[in-house]
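In the block that follows, a single chain appears as structure tokens, in the form predicted on its own.
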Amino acid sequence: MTRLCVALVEKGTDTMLEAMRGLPREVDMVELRLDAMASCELERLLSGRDRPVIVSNRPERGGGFSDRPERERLGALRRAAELGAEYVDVELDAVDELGALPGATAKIVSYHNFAETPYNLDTIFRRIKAVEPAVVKITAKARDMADVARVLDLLRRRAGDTPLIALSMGEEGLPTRVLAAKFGAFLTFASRESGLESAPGQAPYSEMLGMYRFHQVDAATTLYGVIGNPVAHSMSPAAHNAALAALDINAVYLPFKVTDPALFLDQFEPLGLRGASVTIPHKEAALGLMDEADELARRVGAVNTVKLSEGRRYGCNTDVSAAVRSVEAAAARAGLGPLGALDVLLVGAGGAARAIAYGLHGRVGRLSIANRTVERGQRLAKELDADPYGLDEVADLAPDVLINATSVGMWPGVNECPVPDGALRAGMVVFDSVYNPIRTELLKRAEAAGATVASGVDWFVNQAAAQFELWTGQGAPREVMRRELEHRLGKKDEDAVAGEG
């Protein structure tokens, strides 16, 4: 079994018993970060353990906070040996002046590159291999999504010749921790809350627990995730995996972020990849790389959804659909009667404003199309027999109902509008494809000038469902995924309001 370890690294001898002992019982282990500590009492701290401990005494070249000599450093280590510690953390470079330890101490021997990932990864794991290690742990710097694979690989083959923890730092670098027991890790690491982590990318313990159920993770557990650029502020591993849990199904949804859709698939569907949601800025150049893909995601020119099964890649566009019923639902709120019979302005004309364009195309009175860039705008406008405006014409417009189908005013820049204030009115719907956050400026604006306006989320959860239900086979449960998104989101604005003040 694959353990979770906290890594503690609280400055006291008390805060670190207070820490390691509020920890749920489903933490396995904790490590006792002593370099992070201004005064540590190790026979108190030790004698006070509720559960197993790796003691680590980082140095400052190692990513740690120690600056004393390697004398001291080394015996504290030796120390915690003698106190009857289960593990001690020593790096590679250290090892020889370290020694023998007393008792039945095991040693893990460790290697951390905060640089980069480097190619001779199997040439690391030897020369760990070969000082006799109880475990052998590598943590390298990872810069894209190549890098995580290569750790990931390497897990997977040598996980079974000894017990190993290999894990990518760095926000590209989750899923090396969250994998680490479907390809057989010693353990993975995590962090007691967010701000606290003791190297770049751990996750809270919670959410390990909680979003990524990894204690139900193990190597039959299916792969599932969202690829974009970026990615930190999708709500759809949550939603996702709140879906996969409420079914019981044994698998993980996971957030990449990629640079190289291509390499990534390449390199991710034999480490068990069988779906995955496509995002800004990948949705166009994913079609490419489909060995089939839907009629309409080719009308379209974009997938947002991936399968991949038996070789075969197959992709879909499950935004269209889903665009259309949310605007029909807001336009019915509205009274304003059916979509043909409305006028609709269209800001956008990347891969979101084509799924809800061709979605629109023959169903509305009047399609009119906006963009900054006027050329692209226009090229979107004549495949549709739309009109096409520039951003700068829209507030002489009158739609009836007006739709952002562009990033902007998503997270993190949560103050951006995409339409002057002039071009919202009493009495029209606004609808905003953003989902984060819930309320956007746009849609403050709008709710200002008398609108009646629509989020994202309901466009959300009703293309996340078919992806859900194209990979699983299973009807989504769509309420739970709606639930799990309005709260994190509403959680994420009271921590934006507070932050405010």
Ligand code: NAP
Second form
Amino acid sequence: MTRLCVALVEKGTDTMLEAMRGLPREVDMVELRLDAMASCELERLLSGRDRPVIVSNRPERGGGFSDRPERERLGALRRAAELGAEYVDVELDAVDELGALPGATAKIVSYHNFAETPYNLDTIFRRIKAVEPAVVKITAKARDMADVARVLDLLRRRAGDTPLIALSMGEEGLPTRVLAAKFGAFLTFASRESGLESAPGQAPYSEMLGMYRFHQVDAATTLYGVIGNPVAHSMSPAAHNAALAALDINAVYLPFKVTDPALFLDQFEPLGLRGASVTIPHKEAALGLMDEADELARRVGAVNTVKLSEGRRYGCNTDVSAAVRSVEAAAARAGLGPLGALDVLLVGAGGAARAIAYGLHGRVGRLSIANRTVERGQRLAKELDADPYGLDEVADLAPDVLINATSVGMWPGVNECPVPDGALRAGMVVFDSVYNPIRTELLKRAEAAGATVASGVDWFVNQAAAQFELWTGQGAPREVMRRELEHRLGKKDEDAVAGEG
Ligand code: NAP
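To test you: the structure above is the form predicted on its own. What is the structure of the form predicted together with the ligand?
So here's everything in the complex, that chain up top.
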């Protein structure tokens, strides 16, 4: 079983002990970073430990804080071994000087590269292995997902014959930290909490154990994820992992910060990727990477969902079908009758508007499109035989359903509203694509005017649920996904905008 190790970077002996004792039992071991400590009573620290420890004393040249002379720095590691520490971590370039350790302490011999992931990972692995450590450790800064794939590939090939830690540092590196368990690494590192990382890209242990269910990840775990750039603030991992956990499915969903989606699919399919959500800016490019795409995705010109099965790539666009479902549900709640009888005004002409417009095309009685940049709105309207308008005409249109597909009202511009109050009236449906915040200024004003509202969370949950069902073949636990999203978006269930349920 791959261990979860929390790296502690506390300043004093008491705070270090307190931090260690505050960790749950699911944290298998801790790394005591002596170099981060202003003062250290090593004997008291080690006799007070409540689980196995790795003692490290990283020099500045290895990305640590120790500026002590080498003899003194390594002397502390030797002393830790005399006191019975389970592991000490020594850098490859200091292993000769450290020499043999007393007692049963095992040696982790490590290589760190904070600038890049070198091309000769196998050579580095062999050089470390040649000094016969108990554990080989290689950590390197990832500059892109190709670096991450190479580190995972090293783990996949080598972890079987030698206890191995191989991690990518930086934002891109999270998959190496979670998938350490899939590929049989000796351990993975986590931080005690956000802001207390000992290396860039460490996730807090609470996230590793909670959202990513680290101790359930094993060789059979299926891999899903969202590919985009940026993806750090994507809500998809929270929603999908909550759904996978609720149905006890052995799979994990990760954020992948991808610059080259073609290379990413080539490299991650062999690593177990079976499905991906695609977000900005790769939705259009993804279409060209599919062996097969459904008709709607081809017509919209964008894929937001990829299924990888038996070497074939299938793409579809759940944004489109989910938008229709969200509008339909809101219209039903408002008692407006079938879509075919409705007059719908779509505000916006970007990616979200495109998906909604293609979904509604041919299904609603009348579709109008208003956009700030009028020519862009006119182009989309022309593709779909819709009626184009400028934003200044919106107050006069009196549609049954008004949909905001602009980014107006999105955090941090939370007080902005894309349409004037005159466009909002009792009896209509107002649907906002924006989901952060859930209760946008538009929805607040629409509710005050007596409209039935649908938040962007409805749409988000519907598109994510459709992806989940395509990948797993099981009904998606929509309420679990919704609750998780509302929780992440900082909302309590009771004051969340009414959803379709
Ligand atoms: P996009 O492609 O960049 O399009 C942005 C749209 O907003 C364009 O129509 C743009 O008009 C308009 N716009 C931007 N600033 C404006 C302003 N100050 N005044 C008036 N119009 C303005 O973005 P997108 O991908 O379509 O996303 C739009 C929104 O939908 C975002 O908030 C996104 O989070 C949300 N979304 C939600 C979901 C969901 O699942 N709930 C899914 C996808 C997107 P111009 O053409 O004049 O620039």
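Fair warning: this is a prediction, and the values are worked out from it, not measured in the lab. Residue numbers count along the first chain shown, from 1. The term rigid core refers to the most C-alpha atoms you can superpose between the two forms while keeping them within 1.5 Å.
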Core-aligned CA displacement of residue 173 at least 2 Å between these two forms | no
After fitting the core, residue 413 CA displacement of 2 Å or more between these two forms | yes
